[in-house]
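Take a look at this one chain, the form predicted on its own, written out in structure tokens.
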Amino acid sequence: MKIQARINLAGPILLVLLLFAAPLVIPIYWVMILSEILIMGLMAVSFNLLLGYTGLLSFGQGAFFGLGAYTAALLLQAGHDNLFLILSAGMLVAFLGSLVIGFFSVRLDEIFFAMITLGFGMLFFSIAHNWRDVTGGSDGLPVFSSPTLNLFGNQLTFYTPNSMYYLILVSVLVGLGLLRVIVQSPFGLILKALRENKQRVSFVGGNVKRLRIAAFTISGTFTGLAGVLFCVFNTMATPGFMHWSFSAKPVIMSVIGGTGVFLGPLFGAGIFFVLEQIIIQFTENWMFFLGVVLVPIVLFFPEGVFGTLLNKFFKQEIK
């Protein structure tokens, strides 16, 4: 059992050291590419708190994203680059966001809670898009400033793309750590049980509808976090971040990497951008082919490429 555990420990800290000297062994481009990558593992990951474990799929998880990026982008142009500030106002600005719209709507099951989740984004989306004096419209919003961290007196930057890149893994690595201490929580077990059969969760004393709402604004705000860091990585806030299509990548990036092991939808959105990258040289058309390559990944991995292989290689229970 300790060599089990040891062996389950082993594996995240390989993949954190690695992380971490990414930048000393590979391009500045490459380094640029994983940034967005963990950017984009952090929403995946987190949009699978609604899927994975509560059974819940939803398509506005971008407005959430884009919520947390307008606030960054406000806040630097109002001349406000205190880091804390800048992730702590992008958190609870989702917070309250994912508070509202999941009140309405965790109320229903299945295509319905998909459909209402996709009409409140695309709502964001057009508030993001039309209210040009505030967002910008669909030039959005660009930064020319990034945020400063005062660490024991030193004050930081982030212009280079290696200390943007640090920037990005700290605060995606704490978000993840955060996300994994709730889904091994009792709170974690509970939206399981919700996922197999809310009836039952009902009939010992559960308050589904509660609960559900607890799933949706952690979610919402952990991807707030994420819409934090790209607009300060992409020096931009776009009423793109709101569209149903940005709302899918979550959803795709998922079933590639799987829903059933928590860092499922992380190795997704690895796989997801780099094939991104080998299409894009042959082609413009990737999403094309990205279609093609989804097909056999949802046949032959039925729980994503990542879980599949965890599952066969080294018998790792999942969720």
The other form holds:
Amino acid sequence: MKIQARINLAGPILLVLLLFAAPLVIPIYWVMILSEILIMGLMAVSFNLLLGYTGLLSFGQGAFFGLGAYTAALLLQAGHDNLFLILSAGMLVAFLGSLVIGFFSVRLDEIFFAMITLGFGMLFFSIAHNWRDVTGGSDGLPVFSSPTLNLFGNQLTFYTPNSMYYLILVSVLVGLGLLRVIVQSPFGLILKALRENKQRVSFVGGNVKRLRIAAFTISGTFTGLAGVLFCVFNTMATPGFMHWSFSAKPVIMSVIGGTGVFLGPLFGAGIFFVLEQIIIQFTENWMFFLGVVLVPIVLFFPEGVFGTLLNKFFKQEIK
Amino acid sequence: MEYLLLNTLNGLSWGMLLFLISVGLTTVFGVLGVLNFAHGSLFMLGAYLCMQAMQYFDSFWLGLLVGPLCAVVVGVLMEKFLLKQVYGRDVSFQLLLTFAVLLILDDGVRMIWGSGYHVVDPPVLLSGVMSVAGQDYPVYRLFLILVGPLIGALLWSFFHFTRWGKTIRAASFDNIMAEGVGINVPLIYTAVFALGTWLAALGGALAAPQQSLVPSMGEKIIIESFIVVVVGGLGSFPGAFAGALLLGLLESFGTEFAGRMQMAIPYLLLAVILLVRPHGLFKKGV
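Form predicted on its own done, so how does the form predicted in complex with its partner chain look?
Whole complex next, starting from this chain.
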């Protein structure tokens, strides 16, 4: 039990130290890849609050990623470069968007929930794609400035890949930390109960609809944070973020990593990107090989790669 | 007036193609309980294989016959080796597995035939235009409008009047009971998936002369056929027909009343139907 607790704590601390030290040892190219892994990892972990914890398969997560990204792009284009303003505005817009979509979607289950979130996501995609005056249409919104942070009187900017990486790392860690607290709270426990049996939750007095909306908006808000970070990192917001094929990414990452473990989707994102990098070394048809790798993972690793490993070596209790 | 006629005909011909794809999707869901994300890729595969067979035999009609049958082989392998493993498992596993197949098929087609587009000519018999109420209209599209209901009627009779059709319906109602009375359920499942694949591939082969072939052609149609199937009611046959016609007509008239936002119409329809009648137009609630 004691050893178990030590492992539980040692793993994440080691991971954080490695992430902070990474830019000192790995080449710039991989720092950029790592930045992308962290952002998509945050999206996947927030997405998994729905799939892994609440038992809801959302196919419209890209909508909130896009809302965050477009909010950041519009603010930066308008000359507002205060980092806190951009982060909180992006999260606020994603929160409002997920509140509305969640309000309508959570009354449905399973495949119907997946379909309605897909529908809403594509609705947002159509708007972003066609409302050229605001969103730039299919070209997207380019961003030419980088946000600034006023820290104890020092004006920080994030133009170099390394400073950008640390900005992303700190934001993602804060996001993950908050999500971790939420998951371990009594509220997180109720979400798991919802996944197991929503009738029983409702019998003991839980308001299923309100709980699900809460889970949906929390997930959407942190996905919005990931979207803001990606816009700043990528200096671009495009309608592609809201397309269903983008919404499929957190699903893939979660299932690769494991939906049953909190950090599973983050590792899923890592595996996804590293796999992509390896495959494009020798062929441009990387989707083909992603498919080939996905098949055995879906068939033989029901708890995901990370989940299965944890289970095997540490007898870690899976949720 | 002529605008009304043209848009109606366009809507009907697109709707009939959508129906062919959706009816396969909905049958597979009704019997196997799997919503196949790769269904659009089978549609695309049908189009490419039809093109290939046409080049080989130098006949559109033989291409229409042979192409979809080759796609069925792929479908049967997919069911036997992959889908079989996830029956009754969580929806996310099924969607993801079929999504993986989508990636493999789309990129596989790109490797074989390249990512550029290909064009297939309609057969001589169906090329050119024909006068409909004083309007010139492509003969091939009129042919599509006729073929849709024809195949629909054949399928309906198959399911209602033949022994095989009745057996399949029995297996979809209660597969354990069907197994108990001596029906070979795994065989039925494979056969139904083969039928669904054939319908999708046939739709692709029929679509080939009226749209250019690109590896991503399955992605648009899979989402639209999801919408058709959900709007009509998952597993419902008449639902797929009505849903496909509704979506086809809405889309062809959409540019008139929604302008640039016509792209959003199918998704709006999906969301509204799911909110008002979550089980679709043609299915009774649970």
